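Below you'll find only one chain, the form predicted alone, shown as structure tokens.
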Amino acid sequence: MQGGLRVRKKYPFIPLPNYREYPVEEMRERLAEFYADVSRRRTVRDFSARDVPRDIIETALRAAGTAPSGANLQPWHFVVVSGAETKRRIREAAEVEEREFYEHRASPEWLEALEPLGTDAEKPFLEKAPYLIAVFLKKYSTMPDGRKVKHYYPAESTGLATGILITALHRAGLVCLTHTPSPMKFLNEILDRPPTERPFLLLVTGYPERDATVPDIKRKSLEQFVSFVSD
């Protein structure tokens, strides 16, 4: 160590840049401020067919990159679906799935935990929104001398840049609807990804139609998911 900074020959460290410290009181108000904006966050199914101006999407897709990840590789990729023809074909090969999973890969149980939110196997979200965004998963990367690098925690750290943009999107004004046909291999073959990539889940965003609903359901109180532990 030397005056504070850890020394790295072949991996050289740097001083950890733009941090800010608040004060306490400020630190209140800003995560008061961001839990009223966040808390507004819903699940939407039901979308306008409003054109989003791209350069939107990207921020949002800058901001997922910020996420962290294991060994910091970065084991993600977006792909962002605009164009009709393929949304058709994504809605088709879902629709598919779907109607398997609800006429015969679902428990009962399952299905009477889906009941409130009053989903079923037509998706017409897939074609309507302007935005899909399909989320894949990269076990390992293939570098330009052929050499396979592992990439480690690859679940986790998608997770992590998925939630990201998730909030980015909220936070610009747009509605999401995370949506995980299973199996969804489909998507390799329609948006042409290796088969070193796994799919993680389908991204739709956009605005949501004037006289869009909700589910009334309640999320748990901060006691009925949170122990402290302070000794």
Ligand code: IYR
Contents of the next structure:
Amino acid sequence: MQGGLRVRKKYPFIPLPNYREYPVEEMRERLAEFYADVSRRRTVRDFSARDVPRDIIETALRAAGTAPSGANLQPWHFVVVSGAETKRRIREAAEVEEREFYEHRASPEWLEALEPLGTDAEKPFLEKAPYLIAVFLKKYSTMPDGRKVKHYYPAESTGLATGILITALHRAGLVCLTHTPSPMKFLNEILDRPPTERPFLLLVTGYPERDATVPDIKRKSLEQFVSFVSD
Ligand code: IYR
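Go ahead and give the structure of the form predicted in complex with the named molecule, now that the form predicted alone is out.
Shown next: the complete complex, the earlier chain at its head.
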């Protein structure tokens, strides 16, 4: 029997829901519009303290939760931090690691690579921005009976979900910063997450400061990062 005709009793398939095909010209227009919008996205470090309605963040997170994942195990957890005291504790712990990084741990080459970005150990945005979204990668999930279920490709999966989250926040007109204080084990303690979860990154999000500036850096052109094999 052909694969497609096999009767799948245990795990039945359903017809592909809500698929839409567009005429090629419309495809071009839609993509051109998407590209124009997404190419305006910049990583921002100057945040306004202005609040953002929580439902905006929730919808962006729902979008992130649609990401493909290894065996559909959805190996991620997002902690949305808006409380001043928790943000203060995160800033304090991150700055301890960052001072160590800038003063001792980073190689001269690494510091040189960071120079155009103008970063340093001071992280005021961790208190000022309305939301810090701590992204955790789940190595395992634990069933109610205590059994551990291994996750597959958790880093790739969590990266994909985070990419969708960043794009969704941009679409909403918010800015964000993918912050990776290293090591960031302190996030497990402060946010009370189990050792089976590894901090993946801290996504700082909100509105930009009115006079926000960004480094004058360029993106590679298509030819520089894509090759085609057409035979
Ligand atoms: N975590 C440090 C250093 C840093 C590292 C990379 I790679 C960057 O792209 C930017 C910064 C910091 O946040 O300052």
